[in-house]
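In structure tokens, the next block holds one chain alone, the form predicted on its own.
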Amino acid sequence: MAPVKSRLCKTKKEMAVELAEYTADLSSKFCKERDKFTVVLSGGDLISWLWKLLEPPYIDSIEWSKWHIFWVDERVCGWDDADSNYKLAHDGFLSKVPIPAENINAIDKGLGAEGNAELAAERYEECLKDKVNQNIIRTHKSSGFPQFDLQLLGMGPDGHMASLFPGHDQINEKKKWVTSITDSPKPPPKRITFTLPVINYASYNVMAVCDIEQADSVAAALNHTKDVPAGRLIADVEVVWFLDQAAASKLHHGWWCSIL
């Protein structure tokens, strides 16, 4: 099993700082390696975090035309609306990078703004398809699910990452790449997200967690409890935890380390 890693950053400014050091560094070994990088966005307050990778040095070093952006969970709504993951990072970030745009890869349009969950699901696995015959998305050598290069999580106060929620069974879905919900507890109802074999066969997932509201919820996960679905991650090289203090605060302090 990758080893399961933490990183303790006393402020949220720090955990920027933190993010894109990381960030960068894997643009830079796979952009040497394979000639692109697969970065998967999720929502919520992770793209608020990213504002580091906006400034020098990283905004004139990253190869950003190599990169390619997925999502591991969204909305089904039009990319205009305000619950949409796609408008939270493209007004966020991806508007002020040099990313091509054949190379962001969002729902679809129209499905999203249609309201049709399971048929947006099932075209966003076929885009994913496309990308590996395209050899964009590299396979796990023994599973077949998808291998993305990095990963950007964000976990819920119960515990929930992308649209994986407790108590519903889109988390032990394990032949399907994206799967539907329309009963999400957490508006809006309708949603698709990455499967678990798929999150889980990344090569480095990074779960950035901040405040006080989720700290019995990453106590449970590092704690591997079952029933919460962050406490069910795991990666094909790396997963580290980035947190602040307060999402910390109810972990032994043996899981927190600085310096990686």
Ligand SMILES: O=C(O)[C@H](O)[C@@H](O)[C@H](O)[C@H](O)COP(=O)(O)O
Given for the second form:
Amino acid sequence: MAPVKSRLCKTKKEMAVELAEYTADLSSKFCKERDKFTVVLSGGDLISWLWKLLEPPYIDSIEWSKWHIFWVDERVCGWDDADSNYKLAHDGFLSKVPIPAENINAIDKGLGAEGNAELAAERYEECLKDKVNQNIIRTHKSSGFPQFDLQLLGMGPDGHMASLFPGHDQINEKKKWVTSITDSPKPPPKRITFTLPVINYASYNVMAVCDIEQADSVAAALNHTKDVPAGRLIADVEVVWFLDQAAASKLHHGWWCSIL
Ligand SMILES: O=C(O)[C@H](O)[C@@H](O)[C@H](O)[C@H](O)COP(=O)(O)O
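How about the form predicted in complex with the named molecule, since we already have the form predicted on its own?
Complete assembly follows, chain above in first position.
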């Protein structure tokens, strides 16, 4: 199984610096190996921790034209809605880097605005399949599931990741690539989300978590004291949890020793 590692960061600033270095290293590796880099974003706080990538040396050295952007989950709404994860990423990150517009793969604009979660999930799965056929997304050899190069994920205080919430059925989906939820406990209620197999076949998974509100779920996920969706996160090559001190404060002693 791929190793689960963690990096303890003193401050959010330190986390942003570490995240930028980690992402830039993988960008350079995949651009060299594949001439492209598939990156999956989430919503929530994650985007606010990507600011370091917008500064030298990264802004000038990263091969942005080779990046292909996807979303691990999206709220079913218009692209210009305040709830939209696309808008969050666009305003805070994507509008500031030269990634070609055709490489940015957001939820279908019309279905999002109409609020049709089920169809929007089906359409997003078709979009992923098109990108597999164009050799942009790799597939995992034995399972045929898409295999993203890097996913940048966040976790909510209840231990959810993407829009896979505790006690909701979406976490058990084993065939679909993308599914929908219409009663999300975190507003807004309608969302589409990658399924657990898609999330877990990614080559590199980053889980970035800050603040005391998430500390119990960080401990549950990493010490496996309670079954929370984020506790099921694995990857093909490596999972790294980037934690600030507050988020890591309830991990048991053994885990602390392994990260200090
Ligand atoms: O649509 C969303 O809400 C996000 O994509 C979601 O999956 C996010 O990653 C987690 O909820 C963590 O969010 P925070 O970082 O805000 O806790």
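The term rigid core refers to the most C-alpha atoms you can superpose between the two forms while keeping them within 1.5 Å. Positions refer to the first chain, counted from 1. Since we're looking at a predicted model, the values are computed, not measured.
After superposition on the rigid core, the Cα of T225 moves by 2 Å or more between these two forms.
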